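Only one chain is shown below, in structure tokens, and it's the form predicted alone.
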Amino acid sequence: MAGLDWTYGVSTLRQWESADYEPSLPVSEKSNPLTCDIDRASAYSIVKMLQVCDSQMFQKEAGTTYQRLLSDQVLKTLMEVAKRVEVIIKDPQESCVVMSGCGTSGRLAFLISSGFNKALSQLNQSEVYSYIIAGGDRALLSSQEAPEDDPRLGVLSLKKVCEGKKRVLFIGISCGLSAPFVAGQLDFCLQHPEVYTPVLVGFNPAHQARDEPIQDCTFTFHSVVQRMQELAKSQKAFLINPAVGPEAISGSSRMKGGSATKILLEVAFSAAHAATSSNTPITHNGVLQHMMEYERTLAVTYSQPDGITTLVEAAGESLRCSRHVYYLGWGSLALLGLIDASECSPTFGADYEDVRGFIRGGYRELNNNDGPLTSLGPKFSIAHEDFLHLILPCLTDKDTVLLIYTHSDDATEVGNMARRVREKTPNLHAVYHQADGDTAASLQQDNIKKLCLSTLKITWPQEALVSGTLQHMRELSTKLVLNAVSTGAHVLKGKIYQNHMIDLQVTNTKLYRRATRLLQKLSTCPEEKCEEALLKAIYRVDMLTLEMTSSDITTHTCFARNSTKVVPLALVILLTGWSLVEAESHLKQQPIVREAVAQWMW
């Protein structure tokens, strides 16, 4: 694949938004026709498809089955939430901005309240956002999907963050329109429309909103955003869902998903802070520019592949010697770095310790709402000295460090960090942000880059320097580096079937489904059979017994928290008639599926 043309023609980049291309999924689930191999893909390959799929985000409406980033339709209703943000911003009393979100959706909205509301408090203004994950602040730097099946947990903690507040703007983030914790909220918020105004931002069409039972629930997702679509009319809720296209790993939102997100968030609050400094109007105009300087940055990064691909293959050998991958950064880009690193866990089944992130500070410059989390094991270890005290005596030239900074960053610091870790491996690596012209950095960074074995430096114009868009121009371009050198990394390391994540932890009922619907499409053999042989994974027998059968997905996703390799076993099985036993022993021999696989058929 090293020789591929990657100036794909139209039909097949539009490919997925056919009728008849995999009809019964939303959009968001979707396989991406642009990445079928990709598990077969060189180091550069793969960072070449990923710059495709994210091209798609920006790909131009085509006709009326989806609206995408740029529709007008997207444009005027992020105009419309910036004017209500900006209220709030003039008349903070008794009021806030709530973004809520699982998993990357929540991450992001701790990411997106805490940079804006610095930006607030720099100029001595009351800081109005707030955030929510669910499972709490652990789940900003570890796995924790069961809270995300509990709509009522979602009430309690959007209760608790607006006691007291009379207008709440809430944005709801779910890119599948699918999370009960999310869809709680927003039921709740329907109910009591005098303080609360809800913003759903996901990324399937309306109609492809989740319509399963929610336990112990009168709705579902679906009934929520047909409520929402009704309200919208009138303007006392919104909807923001551009399709962005599959993404590059099948429903690994974690990628487009949530850097649209952070796109379309950003735009509004940056439109609104423009026009409270500014004391200027909101336009359709600025708020499209906006979004087009985003645009620009998927240019900017993606104009070095060479050495993108470099940290990707330099990840992946590490990976693929069982050894690991540390992120060393500073400020906001650090926060990036945390959050690749706590992704891989439940989208690769990879263990806490394959890819960890640091952060200059640690939880002092976090500012989670619940300040440290150390006390809770050693992955929540994640400051500078940390990595120091615990990681750096056991460094090997196997493992891979890369440090994240910009020319803002203290120089003298990050080149003693580097000269730490030189001292005990020379597999270290950087990537730099510069602002264009300015010299004086570039001689400091001459020191630091002679330490490095690469250096990827992404230099900006002076015109993103005026606009004020820096900052999120360059956290953009580090989540893009970063997705691509974790994602590129398990691929190499076989984590990867086709382009579906083959080796996802079962532990919601999203992923549930998702596993049942992936083992159904990679085996042919029917739903039944194929949950049948998922919960003879889960639990580890080659006969289910009567209780097994019965119970309710919770209770097979509360048993499959202690089980590793659920999918892998499950579609072995399907493919190849082999016992629960000789399956594992084959897997254990060879763990890349797609190659034990075809060792059998061989």
Second form
Amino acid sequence: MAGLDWTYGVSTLRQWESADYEPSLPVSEKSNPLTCDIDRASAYSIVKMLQVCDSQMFQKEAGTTYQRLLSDQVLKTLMEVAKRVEVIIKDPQESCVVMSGCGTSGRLAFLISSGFNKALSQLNQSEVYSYIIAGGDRALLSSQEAPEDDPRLGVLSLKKVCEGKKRVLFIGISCGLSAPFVAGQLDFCLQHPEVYTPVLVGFNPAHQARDEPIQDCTFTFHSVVQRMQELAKSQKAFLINPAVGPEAISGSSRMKGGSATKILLEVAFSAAHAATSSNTPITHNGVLQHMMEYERTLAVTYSQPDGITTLVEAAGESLRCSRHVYYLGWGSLALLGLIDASECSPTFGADYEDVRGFIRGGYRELNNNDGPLTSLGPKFSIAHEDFLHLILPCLTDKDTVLLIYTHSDDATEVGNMARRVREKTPNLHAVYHQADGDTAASLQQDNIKKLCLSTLKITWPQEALVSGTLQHMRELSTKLVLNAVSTGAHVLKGKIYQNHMIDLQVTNTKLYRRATRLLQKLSTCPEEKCEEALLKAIYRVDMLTLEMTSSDITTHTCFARNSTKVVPLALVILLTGWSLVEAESHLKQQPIVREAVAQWMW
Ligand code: F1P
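Can you swap the form predicted alone for the form predicted in complex with ligand F1P?
To see the whole picture, the full complex is given below, headed by that same chain.
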């Protein structure tokens, strides 16, 4: 890979847009041609690939097939949504903005609502933002994929949040335009237009919305989108669905999907806030300029590929020897650490202990709807104190610890934490955000730097401070770095085949379908055979009973919650014709999934 040329030609960058490229798949599920060899790449090459993939978010629209982030229509819709938010901020008593989503989309709804509510409070204005996440608050920190399939749950939670409100701007986020939980909520909004104005955020064109029947429902995601398109003509509903290109790891919408969600909603809400607090009009150019600040954020972050590579290598090494990666963060950047860590189990089939996040102030800082969740189990211990009590005593130099903070955090506190960790391991690193020209904190910062094996220092121009967007830029930048660290580390651990997560959890319909498709692609066996192998791996039997084959997908996915290595196992069965026991023992001997299946691929 050493000689890999990063200046890809336009044709490679845009190959996914061609009509005959994986035509049966929506953009969000396509595999990205840029990363087809990511499983064999060095840490540095992985980082560069992620950079190019992320840069696809800001590619200009070419032709009429796909709207993009910077397309005129997208900017216009954002302006309209911003105007609705402005009205709500001015009349907060009986109105609110609700964001809702599953998995990463719900976590970002939480992050964004917290940030903008704080901004309103600081101006002595009433908070107007609420979030809903499928599976409730426990899903902020752990994988709860099953509720995603339940539209009724979606409606119930929406009704609860909106009790007594006369005007609700509902923002349903589903990167793949696919989650029944969100479809149910949008359908409910469409049935009650006197109160609800629905907005859909996702990253596929409307015709690629999922059209699979939803249990006990008369609508599909696709039919809901069609109804919204009709109402969008009279601005009674809004669709914000630019394409951002396929994810670096196929279907991993936590990456670009999550970043683009954050960008779009922050641009709309910031415009609304500026309009209310400083009478700055919501203009097309203002919205465009703000979007471009995020494009600069990508450039600033990825201008240090070596620094990011060091972190990826360290984390990869820890995971390779079955040790752990810990993110110790301050403020909202810590939240991005918690989010990134929580996504590793559904995305890579990782154990919750593999990558963990901790936040200064714990649940006090998190300020989530349901308050402290510590009683739910050890994975819900998230405060720095928890790290000091539970993790630090057993920390070894094989673990990687990453401090995530900014120049405005308490440097003495960061320094103390660094010293405590350093007594146990030299494998301590930092991601540090500072403002251009900021020298005040440099002495303390130097001391912290001396304790760390590497420091990724990201410097932001002073203008970012002035326009008040610094916090959002730092958050996106941190998200990009942490996504690179956790994705890169799992790639290096051998969890990825080509650019597919093979060891994905099969815990909802979307993931079940993705798993079957992946088995078809890699084994070239017919769909029926692949589904059969998948069920054998889920139920851990060589002979499927009639009860198993006649159950619905929900039953399969419920059962799959307790099974591990389901897809690798099914693949080995398909490729070798072995029995379940033989396939299981093969995987035990070769825990690197990529290697375990690779030897049967040719
Ligand atoms: C929601 C989601 C993802 C998660 C996994 C399962 O997807 O929970 O966030 O990573 O892929 O689905 P979406 O509704 O935003 O497309």
